[in-house]
Each structure stands twice: as structure tokens, then as C-alpha cells.
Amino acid sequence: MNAISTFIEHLPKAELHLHIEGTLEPGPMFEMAARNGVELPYASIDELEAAYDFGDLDDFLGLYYRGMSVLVRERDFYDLTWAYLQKARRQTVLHAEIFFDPQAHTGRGVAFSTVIDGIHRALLDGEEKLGVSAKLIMCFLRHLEEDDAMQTLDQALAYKDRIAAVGLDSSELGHPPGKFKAVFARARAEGFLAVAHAGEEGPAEYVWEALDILRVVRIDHGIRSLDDARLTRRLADTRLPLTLCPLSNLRLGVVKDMPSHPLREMMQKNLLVTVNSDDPAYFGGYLNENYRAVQEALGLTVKQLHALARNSFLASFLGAPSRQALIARLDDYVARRAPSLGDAGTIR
């Protein structure tokens, strides 16, 4: 491992795009099967690691549904999220920021206190264990009806005090934001915060929906901005945050490559933009996985590492004391840390 790679390794830092039930990985997957009677459609870990070749994001859904059919019990939600919060120790995430699909759940009948049960109890042992604190974004799945994620919203109205937002995935192309405005709306007077996966495969006016009939308070993915100056001058001059998935977007093809990956061009113009994993058993890698490819890629500099890791706390739901904390923290690591990378800390 190299000086920056090893630099990257332990740079303290906060993921705010995480699907939990992305993080389930082969093996944990085929022992759930198991124990909870579920027939999976692969023979073996080897079938299922080489279906994993996806043509965009609808062909990946398809798999990702199929997968977490074998989330049934509390203790398989737990078992999920208490091993992607001891990755995310070992790769120095401080704070998580984790997405959960409920309605992906209860459509198969499973019930909504079950999956925030599971999730919430390990949260609350990765902050007391692992020193990871952790934030809940209920996410609606946007291929189906409005009707549908307002009884989610519903269901959610108990466990006001476990989730902070509420977000915006599944298939994008076809369902643009709009489409959700009630919902938002309620959810936002109930007194949760909004986010939204916008701009991905779809266009820049997702983006704009997402902002202004959402009023969302940071967009997921948002690398379609680009395409609409006006946009990206606003996202700018707001400072509003983007968080982007490098890998996820170089495995559903949304980049041809890593080195036309819009990150650093985001980045030169003010742009306030996070590095996350999105869905990382899936596509190759966690957060550092991430950061190591785009560095690699884009030949980022020390100095643009520590502003995207400074970024991903000031983008956080983290309080004002909290947040600052973490920044000293990685302020101090960076300080300690860069002076013997030599060259390989060099600004550019």
C-alpha cells in the first residue's frame, strides 16, 4: 500500500449515501437464505458474485431486490447493519448517514417494525461499541405510487425519534421527483428532514424538482447538474451539498471511466461534493475504495482529499458541536499526516 493510499486508509471522514441493504455481501446473504428458508435463484456464492454484471441501474435493481429477500427476521437487519458499521470502523467512518427501503419490506410482508428494530438496536451498539454514530434516512422507492410511500409515512410516524430524513430512490428515469410532492411535504411538517437521489441516469431537471418542489436539504448523486449551467451556479452559490458514488457510478455506466468521472470539475467549480459507496457489496468497494479509485483516477491532491472528507461533516444531519468536532479531529489527522507524503501530497 501506498503513502496516500495509507493516508486515505485512516483519514477520519463521514459516508451520507449508503443503502444498508447494499452493504449485504454474498456470504451473509446465502447463510439468511438459509436459516430463514429462502430459496435464492444462484447455486452458489461464484454464480451470484457473476451476475454482477450490470448494464444501468435498472438491471442492478433487479439483482438488489432479489438479494434482500432473505432479510426477514430483526436479527438479520441487525446482522446487516452491525457488519458494515465494524467496516465502516475499520475504514476510519466516523459517522454514517445510512439509507433503509422499508416498503421493499413490507411489500413482502414483513413488518416495518421488524426492519427499524433490527437496524436501530445496531446502530446504537456501533456508537457505544465502535464509536460510529449513525443517522436513519427512510428512503421511498420512487417506481411505485405516492399513495404507497404515504402509508409508509405512516407506519414511520412512531419511529419519529429513530429516523432523521426521508430520501428518494429506486428507478429514476420516469418517476422525477415531482411526482412525490405531497409526501414531501408531509413528511417536512412532521418534522423530517428531505433528501433525493436526482440527477444519476436522470437529467438536470430532476435536479431542479428535487430543490424546488422537494426542497430537499442535499441531493443524492446530482452528477447531471452539470448539464445545465444555471443549475450548477445555484448549487454552488448555496453551497447545497451532492453526494456522489464514484464506483456505482463507473459500474452502471453512468461514466465510461473513472478518469471522465465529474468530481474534480465539480470540485474547481465550488461545488460542495462527498465521496460514498452507495451500494458496496455490489459495486467493488466501501468508502475508502472509493476515494482510493477517484484519487488514483483523477490524481486528486492531499489537499482535495481533506476538503472532500471536511465536506462530508459539514454536509452531515450531525449537530453544530458534534460536527465541529469531527472536523478538529480530521483537521489534526491531516495536519500530523500530510507533511510525510512529500510528493505525494503535493497541491495542485
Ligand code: HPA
Given for the second form:
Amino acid sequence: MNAISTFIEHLPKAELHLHIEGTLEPGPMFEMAARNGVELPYASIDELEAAYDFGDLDDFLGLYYRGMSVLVRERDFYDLTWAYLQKARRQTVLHAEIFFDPQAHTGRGVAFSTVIDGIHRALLDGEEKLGVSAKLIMCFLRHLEEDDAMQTLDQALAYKDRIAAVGLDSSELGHPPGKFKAVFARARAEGFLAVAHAGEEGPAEYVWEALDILRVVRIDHGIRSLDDARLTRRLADTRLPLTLCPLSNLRLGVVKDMPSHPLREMMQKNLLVTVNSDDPAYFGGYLNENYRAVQEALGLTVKQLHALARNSFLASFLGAPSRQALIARLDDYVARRAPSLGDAGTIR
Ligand code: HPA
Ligand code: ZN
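Structure of the form predicted together with the named molecule (previous: the form predicted on its own):
Every component of the complex follows; first up is the chain already shown.
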């Protein structure tokens, strides 16, 4: 491993865009299928992985929903979440804000309580045994009707203390944020924060809707914002965070190659951007692989990596004392490690 790769490995950071169902690795998927009597249409792990060749978001979502059908019991949701948290610890992820998709489980007969109990129990263990703190974001599936989301919100009210925010994910095109105006208004009135996927495959107009109709405090993806100069200025002026997912963008054909990823341009335009992994079991890497991919393709400096990690804490839902403590830990790490990496913190 080269010096910058090692620097990234130990860099204290937060992950803010991670679908827990997207961390289901092929091995555990087959094990859970066997123990739950669920049939998968693949004869082997190799055959499954060969299918991970996605043309676009919908292509991926088909496999994503089929894969998660092996999650049936509380233990499955616990194991899934626990495996991610262990991985996070190894990658120096000190805090994670984790999406889950209850409708993708309740829609096939798994109880809401089974899902949230398993995930929550793992999060408690993660905090206690691994020192990784976490918050949960409940996503509504945008390809379903708003009524369905409203019923899901009803179920979530009993678990308010375990869920920090609501989000919006799944198939974007044809499902603008405005479709979910009422359920987001109600969620906010009930005290949930709001975020939404917008501007991944969909246009900049969807980012406007997420801001002005759903009143989100963070945009997931949002890379199409650059198509609209007025939107870009607004995001810069308000420093409203965006959670970018470089390897996901590459694998879903949202960018043509990594050197054309807009992350660096967005930083230069003063947007508060963060690096995240989205669905790491499907997109070829966890958080550090995402940092490495953009560092290499865009020639990011130590100073820029430091800014990205700082942004991850600034953009989090942590209270000010915890956020400041983690930023202090980050600054201390960079102060100790950066000098050995070369002049002015520049790698190349
Ligand atoms: N976009 C939309 N919905 C999703 C994604 C994504 O990248 N991953 C899991 N659900
Ligand atoms: Zn996502």
C-alpha cells in the first residue's frame, strides 16, 4: 500500500450515505438464503457477481431488491448491520448515518419491528464494542405511492427515538420529490430531519424540489446540480451538504469515468461535499475505496482529503460537542501524519 492509501485508511471520517441493504455481500446472501429457505436465481457466488454489471440505476435496483429478499428474521438484520459496523471500524469510520428501506421488507411480509429491532440491536453493539456511533435514516421508496410511505411513517412513530431522519430513494426518473410533499411535511412535524436522493439520474429540478418542497437538510448525490448555475450558487451560499458516492456513480453510468467525476469541481465551487459508499457490496468498494478512487483519478491533495473528512463530520447529524470532538481527532491525525507525506501536503 502506498503512503496516501495508508493515510486514507487511518483518516478519521464519517459515512453519511450508506444503504444497509447494499452492504449484503454475496457470501452472507447465500448463507441467509440457505438458512431461511429462500431461493436465489444464481447457482453460485461467481454467477451472482457476474450479474453485477449494471446499465443504470433501475438495473441495479432489480438485483438489490432480489438480494435483500434473503433478509427475513431479526437475526438477519442484526448480522447484516454488525458486519457493516465491523468493516466501518476497520476503515476508521467513526460515525455512520445509515439508510434502511422498510417498505422493501414489509412489502414481502417481514414486520417493521423485525427490521428495526435487528438493525438497532447491532447499532447499540457497534457503539459499545467498536466505538462506532450511528444514526438511522428511514427511506421511502419513491417508485411506490405516497399513501404507502404514509403508512410506513405511521409504523415508524413508535420508534421515533431510534430514527433520526427520513429519506427518499429507489427509482428516481419519473418520481420527483414533489410526489412526497405531504409525507415529508408530516415527518418533519413529528420531529424527523429530512434528506432525499435527488440529482443522481434525475435533473437539477429534482434538487430544487427536494430543497423547496421537502425542505431537506442534505441532498443525497445531487451531482446534476452543476447543470444549474443558480442552484449551484444556492448550495454554495447555504453550505447545504451533498453526499456523493463516486464508485456508485461510476458503476451506474452516472459519470463516464472517474477522471470526469465532478467532486473536485464541486469543492472548488465551495459546495459542502462528502464522499460515501452507497451500496458497497454491489459497487466494488467501501468508504476507503471511494476515497482512494477519487484521490487517484482527480489527484486530490492531503489538504483536500482533510477537507472531505472534515465535511463528513460537519454534514452529520451529530450534536456540536460530539462533532467537535471528532473534528479535533481528525485535525490531530492530519497534523501528525501529513508532514511525512511531502511539501505543503501535496502528493504529486
Ligand atoms: N439511488 C437510489 N436508490 C437507491 C440507491 C441509489 O443509489 N441505492 C439503494 N437505493
Ligand atoms: Zn443511495
